[in-house]
Structures are given as C-alpha cells and as structure tokens.
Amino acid sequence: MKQLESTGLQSHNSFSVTASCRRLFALEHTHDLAELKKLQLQTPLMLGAGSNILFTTDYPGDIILNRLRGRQIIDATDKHAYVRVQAGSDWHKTVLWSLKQGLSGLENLALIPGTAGAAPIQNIGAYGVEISDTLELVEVWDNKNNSARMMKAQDCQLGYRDSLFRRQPDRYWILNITLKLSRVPRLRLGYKGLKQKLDSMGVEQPQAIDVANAVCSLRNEKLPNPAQLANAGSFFKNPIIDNQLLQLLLQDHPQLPHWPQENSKSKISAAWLIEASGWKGHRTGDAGVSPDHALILINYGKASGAEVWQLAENIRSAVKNKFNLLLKAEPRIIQAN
C-alpha cells in the first residue's frame, strides 16, 4: 500500500472542494489488502474518482484511493461475454472498451463520471438502463471479516440509486465487478429524446456505438463537464411516491413529470420540483445551481463543501415547504461528527 505525501483531497473529489484527511494511501494491488491491519487505519474510507461525494469538512480518518485498474473478457459464448473490470477503472473508458470488443449493454451508460467500483454502489443508470441490467458478480473486501468475498448481483440489493454498499458504506470495499454483456445488440431506445437524437444525427439503423455517441451528445448538451465546472452530477434523487399522493400533487401541478413504478408507486422529477421552487440558476457566492439543469449543484470556483451543502439544504427546505416532499441527496455527504 503506497502512502501519499499530500493529504489534500481537492484533486480527489469532482466538487473540487478543499479538504484533507489523516493519511492518504493508494491501493494499486489486491495483495496489499492483507497488509491493512499493519497500517492501523483509523475510520478508513475507500475513494474512487470522488465523483459522488461531498466533503463538508476535513475527513478525520484515513482515505484509500482505489487504483485497481484493468479489464478483460473472462468467458464467452456465441451470445454473451463475461467481462471483469477492476474497481478503479474509469467507467466511461470501460464503456468504450466494451464497444470495441463488439459487446453491447453499457452504451446507454456512456459518459457517466466515476469508476467501475462506484457503479454498483449507486446502481448507476441513464437513458432507461441501470448497471443492475448487466451486473453478475461483485468481489469485495469485507472489513468486518477481513477477507475477500464474491457476491452475486442479487445479493447486492440494488435499487434506484441504492444498494447494500450504499447502506453499509464502510463495511465493503469493491475490488472488481463482473458484467454479462451481449454479442447480439439489444438496443434500448425507449428513453425520451434518445431516438430523436439518433434521428437528428442521421442514424437510421443504429448500432451500439451510435447509441453511445447519442448519449454522449445528450449529456454534453444538458450536463456541465466536471473538468470545467466542478460538480457531482445529479445531486438529488427523483422521489418515488405512492400513486395516491401523486394524484393529489397533479391536481395542483398537472405538468409535474412522472413515471410509473412497481407496487402502485410513481417516480417524479426532482429537477421539476427544484425549478418550480425557484432555485434553478440560483447562485450564492461560488455555490450554485446550474442554469441548464436544476439537479446539478456547481462549485464555480472557491466554494467550500459546507457552502455547497448549505445550498442543498436550502433547496430541500424550499421543496419541502412547497410540496411537502423531502429530497434525498445522491452523493455521500461527509460531515463532522
């Protein structure tokens, strides 16, 4: 396990907020895991690309940067291929790599920032597809038992932007994931705007790579690049509510976007709720809401994590007051005890 000299975290989180930790390590080989006990780690936190975390304060313990990288086809049939991806591998590059191998299943998830290890934690999803659609296995380091173990996808309790790993964030460290991808493309084009984008690109018979290109174009149009404007993507989850409550909301707000879910529930648009509450494009100092997409909170330069979180709290309060709904944050929020 390599210990880094600097404990600064600004370059290790996509919000680019200033924070530090007790010690900072880089995990580059799985055999280093057996040496963890010798390090006497204090409240250790495993961090990938830092694209789904907000430090509102310094982290009091040790942070380990997941730098386990690599991807390979481990088994294949005429119809499918099983791909193992190390957790520290860049997610978007993994999508592009899979397409070059003639495999489909990840094209709708192109250009999502972060690492492969973060994918099952959030059960990342976009344009009608979630990682749960292709996930087979997750190898983890179990901090409770100090050993590696393999978990089947169904044991990971994947839900909408949720998983066992999110609910027990420090017990399991993801080492690699195994995906079942298709050699015979079964394109998912039902999401609003995706087919229209392909049509505008002049693509009449799309292939998987065309879908990925269309998704990248849509994301670039709607979402700010974290390398240019520091952000963590969608900051709030879309609320899932009972249909009875939905009907009450639609009486006063018939234009509220909503999508049917299982068990007599519906998902409603958090972006619409925020915009209807008057917060789209709002800015306080260097902490602001994107003028193009109300779900994106931005650090325009020197905002602290605490200032970004205060903005989020103000938005949550405004939505609660107007709609009696409390928005939930997608990123993990690191706060002082």
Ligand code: FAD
Contents of the next structure:
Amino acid sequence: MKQLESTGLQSHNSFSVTASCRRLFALEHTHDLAELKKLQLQTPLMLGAGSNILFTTDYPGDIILNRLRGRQIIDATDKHAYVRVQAGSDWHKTVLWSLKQGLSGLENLALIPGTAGAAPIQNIGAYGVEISDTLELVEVWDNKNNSARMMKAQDCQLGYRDSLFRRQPDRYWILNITLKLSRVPRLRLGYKGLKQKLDSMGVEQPQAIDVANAVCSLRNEKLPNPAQLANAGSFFKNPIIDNQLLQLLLQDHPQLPHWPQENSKSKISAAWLIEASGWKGHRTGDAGVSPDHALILINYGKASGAEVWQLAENIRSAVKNKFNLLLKAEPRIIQAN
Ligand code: FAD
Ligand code: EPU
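Now that you have shown the form predicted on its own, what about the form predicted together with the ligand?
The next block holds the full complex; its first chain is the one shown before.
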C-alpha cells in the first residue's frame, strides 16, 4: 500500500477544512490488502473522495484512500447487463460510462460527487432513485476477520440514507460493487420538476441520457459546486415521522413539504424546517447556510470543521425549539473522543 508523504486532509474532504491524520495511505491494488497486518494500522478509516464527511478535529488514526479503479460488464442477458465497478472509481463518470454502453438505471443519480464504493454506505439517492434499485452485490474486506467476501445487496440493510455499513462504521471496506442495469430503459420521471425540466429542454421522448442531462441541469441550479463553494451536499437527513405527527404539524404549518412513506410514515423537508427557523443564508464567519438551499452548509474559506459543526448544532437547536424535531446529520462527523 502506498504511504503518502503528507498527512494533510484538506484536499481530501469537500468541506475543505484543515485536519490531519496519523498516516495516510492509498489503496491502489487489492493485492495490497495482503500486507495490511504488517502496517499495524491504528483505528483505520477508509475514505473515497471525502464528499460526505466533516472533520471537526484531526483524525488520530490512519486513513486509507480507496483508489481501486475500473469498471466492466461481467455478464449480460437480453434485458440486463451486470456491471462491476471498483470502489475508488468516480461515481458520475461511472454513470456517464453506463449510458455510453446503452444501459439505464443510473441516470437519475448523475452528478452525485464521490466514489462508487461509497455509494452503498448511505444508499445514495436523488430524483426518485436510490442505488438500492440497481445494486446486486458488494464485495467487502471484513476487518473483523481480515478477509474479503461478497455480500448480497439485500443483506446490506439499505434504507433512506442508511445501510449496514453506516451502522457498523469501519468494519467493512467496500472493494467493488455489482449493478444490474437495464438494456430496456424504464425511465423514472416522477420527481418534482424533472418532467418540466425535460419539457423546457424541448425533449419530447426522453432517452436515459436526456434524463441524466436534465438531472445535471437541475442540480447545477440548486446545489453549489464544492470546487467553488466547499460543502458536503445536504447536511441533514429529511426526517421520517409518523403520519399522526405530520397531521399535527400541518395544522400549524400547512405548507410543510411532505412525501408518503411505508408503514404510515412520511418524509418531511429538512430544508423547509431550517428555512422556517430563519437560518437560510445565515453566516457566522466563514461557516454559513447556502442562500439558495437551506440544507447546504458552506465553508466560505477558512472555517474550521468545529465551526461548521457549531453552526449545525445551532441550526439543530433552533429547529428543535420551533418544531420539537431533532435533525440528524447526513455526513459522517469525525469528533474528538
Ligand atoms: P466519502 O466522503 O469519502 O466517505 C463517506 C463515508 O463513507 C465515510 O464514512 C467513509 O468512511 C465511508 N467510505 C467511503 N468509501 C468507502 C469504502 N470504499 N469502503 C468503506 N467505507 C467507505 N448524496 C446523495 O445520496 N444524494 C445526493 O444527491 C448527493 N448530492 C451531493 C451534492 C454535493 C454537492 C455533495 C458535496 C455531496 C452530495 N451527496 C449526495 C453526498 C455524497 O456525494 C455521497 O455520500 C457520496 O456517496 C460520498 O462519496 P465519497 O467517495 O466522497 O465518500
Ligand atoms: N426547500 C425549502 N427551502 C430550501 C430548499 C428546499 O423549503 O431552501 C423545500 C422545497 O419545498 C422543495 C423541498 O424542500 O420542494 C425539497 O427540496 P429538494 O428537491 O432540493 O430536495 P431535498 O430534500 O432538499 C434531497 C436529497 C438530496 C437530493 C435531492 C434530489 C436528502 C437529505 N437530500 O434534497 O441529496 O439530491 O433530494 O433528490 O435526502 C445529499 O444527500 O447530499 C443530497 C444533496
């Protein structure tokens, strides 16, 4: 495994906060896993592109950047193709590659930053689709018994921004994922604004690539590009609450956006709760809330991870005081013990 000279993490997290770790490695070949024991790693953490993590402090242990790259079709039928993607491959490039192969299933997930290996960690989702819709297999390195094994997607406890991997952080390192993609497109255009965007683009009979283009366009309108304004996408998950509680909230706040879920529950908009609590566009020093989207926290320059986290805590308290709801952070938060 390649050990990097610098242990600085600023260029390895999309919040662009300064932090360091004990040692920093890059995993480029799976055969490097055979020498793991020799390295005597301390509380190792695997990182992809760092677009869903906040370092509020230095990381006391070793960090391994997943740089396993490559993707190929490993099997195909008349209707489907099975695609294996190495964990360190760029996610958006994987989406574009799949479309070039004439395969559909990933188009609604275009332009999500990060690596393919991180995609199952929080079951990435956007525009009405989650990776659980196409995920078949995940090959992991199990740190408990130092061996690789294949897991079926249905054993990964994938839910809304949730998985077995999030519940047991650092036990499994994802080495590659296998996706079942379709040769016969079944486009999903139900998400608010997607069909209208295609109409505005003059697309009458959309193909999968048109959907990807429309999704990219919508995302570029709403979400700041981390290369220009450092952020980690949505900072909080949308709360999922009982329908009874939703009815109570709607009595006082009829405009609260909500979407039905299974088991008499509904998802409600965290962005709306934050905006209604008065935090949209707020800024303390270099840590702020996007004026364009209340769910995006931004490091405008030199904010520390601790300052971004303090802002998040203040927002959480405000939403708790106003609505009696506790928002949960979406990114992984690295804090001092
Ligand atoms: P990292 O930030 O590197 O890691 C995230 C977590 O996964 C960490 O806990 C890390 O330890 C773990 N991890 C990473 N790789 C591995 C691996 N190979 N094995 C084991 N553990 C691993 N997410 C969505 O779901 N939908 C969106 O629409 C969306 N939009 C975004 C928009 C912007 C502008 C940004 C910055 C982020 C957005 N995100 C979105 C969040 C982010 O893109 C995803 O969570 C993505 O999957 C993170 O990939 P990464 O490689 O950067 O993960
Ligand atoms: N809204 C506000 N104020 C705002 C922004 C939005 O009130 O400042 C309301 C609007 O009414 C809007 C609703 O919130 O209709 C939902 O907004 P949006 O469509 O932007 O979706 P979101 O719930 O904010 C979720 C995901 C995104 C994903 C989009 C598109 C979560 C936590 N976030 O955002 O994922 O890209 O839907 O599907 O589920 C991420 O996880 O990092 C992420 C960006």
